[in-house]
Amino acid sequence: MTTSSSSGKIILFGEHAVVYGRPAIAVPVSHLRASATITAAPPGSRCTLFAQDMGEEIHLADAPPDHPLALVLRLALDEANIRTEPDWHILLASQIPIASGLGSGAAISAALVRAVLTHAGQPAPPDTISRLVYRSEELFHGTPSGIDNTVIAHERPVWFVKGRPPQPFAVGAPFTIAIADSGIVSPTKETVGDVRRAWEADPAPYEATFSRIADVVHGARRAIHDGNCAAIGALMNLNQSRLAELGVSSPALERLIAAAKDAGAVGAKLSGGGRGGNVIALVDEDSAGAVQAALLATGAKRVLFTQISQTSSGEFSG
């Protein structure tokens, strides 16, 4: 039997954006974990993928090219030799809510590439997890920044610009993040096409909006970088002025942001796709209950806190 599991992820900063070439940041949630586990199957029996918290029983053999697990199995499978369908279960779990801007899909298939790899006695690197995995990004989110793949394979706070090699980012002083589920649902790929056709009918205004969310991520990046922590909580609100106006927030969302502030948050914004999924806040030792409470009474189903560190201080392969 092999298990592997996989972090969530949150983005700081920079999302949308960062589809159109701008940077962003991002960081794991790792408490928050995707696992897969491979354990023999009868001979001839073949393969099969139980997705439990989809309630989905997929069978390689008659599943369909573009379904996005079978095609993520199939690239593992290519990737670690295996030309013959081996005779495996695969028990796919996750901590993560789906569809809500945590990463959820790259966590999944980053888990069940390196259960594969790992079972087939192959090297799992983290560059070639987040390749395959990319793959099935394209399924889940049509044009995808790449920037959750990236993430959850490394499982290091990272900034990223797409096409060019991610690199660790130094963290000043731990800081806490309040992450408040609204429980909405949000689809990744609608979110992102929806901005895509608005920005090929009328490219101007949402090229200039993008390039004024780049220059809140730079600032976050110094921020960040001196331990600012009322900078970074004053550059998350300016962001999510900006995701607004690219028509990604929605009447809930801000309700929980504004909660969130009114309680003691030094900032709030969006962490995702928008409309839906995460909204995440900026807290103190101080002010994190009180955060904490006014979320639930405000409409979150759940409110979880990671700590942002500098946890690595090496260098990305590009």
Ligand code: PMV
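Rigid core here is just the name for the largest C-alpha set that superposes within 1.5 Å across the two forms. The shown structure was predicted, so the numbers you read here are calculated from the model rather than taken from an experiment. Positions refer to the first chain, counted from 1. What changes on going to the form predicted in complex with the ligand:
- Core-superposed comparison between these two forms: CA of Asp262 displaced by less than 2 Å.
- Once both forms are fitted on their rigid core, the CA atom of Ala40 lies 2 Å or more apart between these two forms.
- Relative to the superposed core, Asp284 undergoes a Cα shift smaller than 2 Å between these two forms.
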The other form holds:
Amino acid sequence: MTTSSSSGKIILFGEHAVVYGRPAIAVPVSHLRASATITAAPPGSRCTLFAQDMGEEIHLADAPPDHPLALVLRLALDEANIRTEPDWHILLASQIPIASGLGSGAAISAALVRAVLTHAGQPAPPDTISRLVYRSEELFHGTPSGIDNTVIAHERPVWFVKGRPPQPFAVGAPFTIAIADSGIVSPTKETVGDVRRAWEADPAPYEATFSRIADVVHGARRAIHDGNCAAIGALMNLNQSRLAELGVSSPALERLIAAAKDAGAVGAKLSGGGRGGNVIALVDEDSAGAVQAALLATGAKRVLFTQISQTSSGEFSG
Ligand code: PMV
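Now that you have shown the form predicted on its own, what about the form predicted in complex with the ligand?
Next comes the full complex, this chain leading.
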């Protein structure tokens, strides 16, 4: 039996501009995890995926080519040089809320790839996992920058520029982020598509905003490195203004952001695709409870906390 797991994620700075080659910062949410467990099944039973949370049972042989989980499994089997369908039962489970910007799909895919490679007795380096998860993200989410699969595969804070290897960066002092689910479903594909259409129609102002977001992200890296909480919060607020210029905020998200700040958050912004999904707020020990209460009172469906810290130092391994 083999069990592998992967974390959720959250984008701290730079969403949308990252699609246009600017840097972004994302962090794992390690206490929310997805797992894949492979057990040998009796000979001839072939390969079945049990996706517990979705109540789905997928027989690999019968799954259409574009079934997301079957696709990831086929890619992983191919990578592991397994050419005939194995007799496996694969149980998928996840604590990560679905479709809420916490990377649940990428985390389940990453856990599945890691479990297949490990069960096959092969190394499962983060870069390989990231590459395979990206292939599935690409098919189902249009033109992803690759930030989700990268942060989830490496499970550490990443400085990400599309098409380049991710860079680790220093976290000078731990800080705490409240993650509030607006409860509004807003597919990332749609907001990314809207920004793209607007950029195509009139590139100059959008390019200027993307570059101003890049300045914010560079500032955030320095502030995180220095452990300067006030600066991190101010930069979150600035990033939010720029995201609003791109047209990906919404009145409901602005209400949540204002509520968090009024309750003492150092800074707040949307995270991910926008118009729905999550709002994140930088809190300290004194404000955490009040910010959580304010977000819930303003309509958030759920508020989670995650601490960002230097999980490990040094280089990324391949
Ligand atoms: O909605 P999320 O959390 O998967 O984030 C999307 C981030 C974007 O920058 C908007 C798109 C991308 O592919 O990077």
